[in-house]
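The form predicted alone is given below as one chain in structure tokens.
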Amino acid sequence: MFRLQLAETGYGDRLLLATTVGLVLFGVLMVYSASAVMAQQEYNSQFYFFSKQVFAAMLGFLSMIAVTKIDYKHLKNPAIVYSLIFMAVFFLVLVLLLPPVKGTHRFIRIPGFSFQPSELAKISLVVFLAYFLEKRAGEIRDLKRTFIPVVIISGFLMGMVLLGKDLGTTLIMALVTGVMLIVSGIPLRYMGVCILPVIPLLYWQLFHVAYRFERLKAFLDPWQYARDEGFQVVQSLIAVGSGGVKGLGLSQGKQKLFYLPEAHTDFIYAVIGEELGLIGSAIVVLLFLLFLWRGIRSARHAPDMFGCMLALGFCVMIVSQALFNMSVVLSLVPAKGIPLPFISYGGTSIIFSLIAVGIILNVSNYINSENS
């Protein structure tokens, strides 16, 4: 009979706690500053973004915690690894036979309430993987029965999650397949012969695929595109290049004002820099590359090698996806519409977020004291 069974202490690495739990706050205040005015003047309220941020924030440290107090262990079991998939699965099919928010197929939505099935998505692959390579520990080197799965389920979901035109998150869904393949022993050899297929279809989305291939000319010269497919870019850029070192002090930024698209999202990233400047933009990467460390250090003392699948797959989600989102802010990638976990608006990503965080803590409370 299937029994929980309680993690063996609190909630594990209490500086990886101490760094999220700054980071969440930290993006609830921003969220706050960013959207405050666009707030009032669309919704008749400085608060109507802050508080859906405030209250998806809670939903997700409740679930973290709820995350931290059950065995990681449990997340072994088939059936709970396979539903997630289905589940994953379910929903990319459900939001792709629903109408396009702002021309793609990413959110189903309801009234008062918003999904994105990428997230479920990310954290259903992670538990794949962490799951499927520990069983194949003795095998990680056989083509058919290990490497041949995992690409066709992986693929699988990456497709889908592509098929509702989301770049930035199969890129992310693919380089944590990637890292987490390569850690587990998996010839490099393989991942060579996996590359090539897919650099045709890389080039295809960027190339053949409209919209993608004006923002690509975009990123090559933002200000020639000042006025279209760059707005967003040059926006960004004037209002990193304002904060100067120390900012513009919190609130008191102009570009969000109507000037910076999605500057509460995608964006929030540029709003940190003009209000807190160098100083603030430069002390949330290092508290990016404080959870990195945390992270690894969880995987490496992992007890077992699904725990030690479980912490390095969903850290290198997270921190990846915080360079990618920094990346694009700085105009040193092409624009992609991603967020910034913990700090940028948005239900879904939070909570997932957190409950990638509680697996991770969970896996860290294993570790012995002398590790510490």
The other form holds:
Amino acid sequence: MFRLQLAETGYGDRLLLATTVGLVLFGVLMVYSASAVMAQQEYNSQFYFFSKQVFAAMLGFLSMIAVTKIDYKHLKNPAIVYSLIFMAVFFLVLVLLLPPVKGTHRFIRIPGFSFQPSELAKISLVVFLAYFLEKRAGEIRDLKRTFIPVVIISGFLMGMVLLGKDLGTTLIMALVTGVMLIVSGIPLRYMGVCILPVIPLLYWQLFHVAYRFERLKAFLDPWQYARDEGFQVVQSLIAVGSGGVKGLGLSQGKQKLFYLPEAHTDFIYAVIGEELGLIGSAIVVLLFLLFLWRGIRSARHAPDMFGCMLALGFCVMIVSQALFNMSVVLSLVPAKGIPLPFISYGGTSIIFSLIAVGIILNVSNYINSENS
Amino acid sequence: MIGKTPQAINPLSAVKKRTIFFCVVLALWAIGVEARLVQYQIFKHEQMANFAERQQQRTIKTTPKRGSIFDRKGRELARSLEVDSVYVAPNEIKDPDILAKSLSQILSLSEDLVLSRLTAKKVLVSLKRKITDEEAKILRSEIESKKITGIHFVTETKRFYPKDEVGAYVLGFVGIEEDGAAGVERQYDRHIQGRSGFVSVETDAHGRPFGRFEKQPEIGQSLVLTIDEQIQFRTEKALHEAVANVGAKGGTAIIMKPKTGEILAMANLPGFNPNLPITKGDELKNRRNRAVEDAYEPGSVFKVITYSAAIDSGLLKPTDQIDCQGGAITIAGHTIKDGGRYGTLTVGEAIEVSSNVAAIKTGRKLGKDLLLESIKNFGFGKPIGAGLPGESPGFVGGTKNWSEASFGALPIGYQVGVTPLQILAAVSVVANNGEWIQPHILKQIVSTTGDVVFQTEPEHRRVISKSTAEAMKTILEGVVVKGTAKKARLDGYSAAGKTGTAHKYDPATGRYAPTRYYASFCGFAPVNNPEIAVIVVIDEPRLGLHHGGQAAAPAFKQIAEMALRTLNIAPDEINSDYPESDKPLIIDEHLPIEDDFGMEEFNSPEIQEILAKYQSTNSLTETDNQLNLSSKNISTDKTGKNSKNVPELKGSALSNRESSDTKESRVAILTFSEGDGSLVMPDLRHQGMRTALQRCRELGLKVTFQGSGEVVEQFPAPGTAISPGAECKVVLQKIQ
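Provide the structure of the form predicted in complex with the partner chain, given the form predicted alone shown above.
And the full complex, kicking off with our chain again.
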């Protein structure tokens, strides 16, 4: 009966699938538009980033299809869950031991290929939380058996990512962990206790680490610091604002010509704003909202706690990261390096995001079966 | 569905319910993002686009070429030339010290200044703008021979006034950025300035260009003025003489056509050369066009308005008699006197002698309201809109706080501030059958393609009836024939007008200066069909010559005669009652025929063609022809009669230029000599004294007349070779 179900629905929620495919294809196009001139100049080929992104997207789609075909319930296996955690930790440690790239320990570089362990860490974290929270579903309010182990393991993963100077991903991981714990029924006061020690740490980080304070000021008034700390944000706002309603037209943007740093990665949304205007950038937001709706719907129709938590965790992870990225581009939150899921250039990000979607799609397969 | 089953109490359904909360939180976040997009892409779009443009584009403005300014006959009064400006790129300079020395010499700048520019910490710095062709030439050869680097030339435009001072106040001048600073240059700046172009280079953040837009500057439109350059030049010359003759500080003269409002000439003294830059602050003040920018109290000229109003209202008949009370009248405690102890005078006589008593009594008869209304109707108290900047509206005293004393001032031209042009327009009302017509300086605006894009349509309105105007014409002719302005009487033309002698107001003391005057005369000619109206205002003539009739009337005569002749207006009277007419009249003055304007008119291709034709028929050598082609050898004859030995040319070029001024068909005669600049005596027979005199003057001959009427005999005979300045004698006889 189960196998029959699979054959019938194939790739799960079609709207979710379509939204994902649309965002990825659109992303590939924007990566080309944002990087062509720079790629030509730096790598002597305007397709340098484009072709790598196409390759990654294809690999991502294959992975996604593969994941869709495998019942998510197979993941409900401590061997798989803990080896995922182990792998993530292994690579996170490895990346710290390797020489830094652009001042951060985010990438493991093998010639022609690079791997970002924090992406694996995010996936592993969600899978672990889903597994563990379902396992402890009966004793969810048990501090020692549930909350403390969860905090230790996820906190360890986040700490490792933070050591790699990837604050953005750390924040997303913390957010996803928080959401999954609250939804699973962990008492809010536990969370509060957990947040309390973070407050002085945050205070110290903001006001006593000189460059962070400067960044905060730059965030509050980027135009005042347009030449140094606020440069990126100012250039980003100029790009988005100059797009207007209709935009300058695909590939017609000028801010990507070295005015806008990270135009094809973390600030690709600014290029979208400039070239496609309010229409284009608002549609991107709406697509992520559509993704959110279908993702949450899949979670709510999951047959078990594990599936629900998986779908919820991945969905919140992708959507909150997207909103966070857009908020950085629009200077709604202080600048943090974090890619826009499906769209920003970056092989690891797109592959792991598509694997996550594959798992949600797989969960969504149960929508019909549950109704019948 | 699940909720209704017993399983509903299991944790899963609670878990699923809680997902909604985060779904809503994320959706709200998304709305926040959308709101921010709207803020930046709609409300701040323009600002952001500006920022983007500012950092992405390097734009260099290219200045347009200003349109030319022409007189009514198409003579160029102002044009823009392309000149070089020198810029320095300090980074490219090798030996600043040595270079500074040679550059300072070539460009006549101080060495320190040049050195500071050569060593400036800038990419590009201006060294000297708008250098002369000479300087550019020397500098270029210097650069070439010494292989100097870092000196750059940029082409800019520079305004050039080929006639220097001529018409300077009308034309105005331009600033260093080629913006109109005064005169029509300023008034019509937006039409003639053209549109600046730009070269815009789009660059990436590293300053590398990736796109280039260029917009060529558009040449400005051209102005065609109502001014006649020839008349303008001669008016300035005549005014200059008049001012010198009476030792005055300065003066103003304006000529306009009373029927159309076209201003033919407008001159102020002292003059200025618009080609020269202003170096001191007070020079700017001296470049005020006093003909329209400064108000003065006109004095007796203003009586024209008082009497016109009184006659037009029916309160005074031209035949009425006015008791001048022995030449004194007391108004509000002030006694105002006349020049003589006049008894009862007719209206005409009262104006001829310029009686203050009669004018004041006439003003009283009109009453406050009618008097003030008439003054306003005649165009006082508001700017004329003649097409010149900075026009003074003038003022009319008593409009706000009338007092009885105003009757002692307004009717005789005190307590009113007027510009010379306002007076001219008011007196022209009489000349123009009672209609006020707006004086104007601009005839039309012509686009670069030659299309007329704007044509001045002067405002006009009836001020007094035609019969009033006729009556005033007769009265004002009397002023010239037997009144205060006998010196305004013209040779060959009837004229009418009114003198004015007004004390200058001394702002330092707050009183009228007892020994300083404005002497003025405003009139028109010929009386029955006025072709020109002229005002002459002389500022502070020497005491003893300070009356309008002494200081301004002779200038009027000179200017009006010159203008009428230049316009080829047929004389309307041979003044047989001239006291001089029976005596031999020696004309030894040289009229400004030898000015340099004669030449230009004859430089056109048509004329060259005509000359070539003449040359072949008369077998003159080319050199002869060219050597003798000076203006004084060329005259026009409008009678159409000519002797056979003088070549006849139905010269289209010559007569067409003037054809708008006269309906008579005219024939141009070129009178050539054979050799060293001597002339051929023209045939003056069967011509009137007026024409004969004019012909002789144009040729620079001294002429003696005998008798009156038509020329019956002349010495030397027609066709005889004579020299310039030769004396000739003409016998006239009245032929029935």
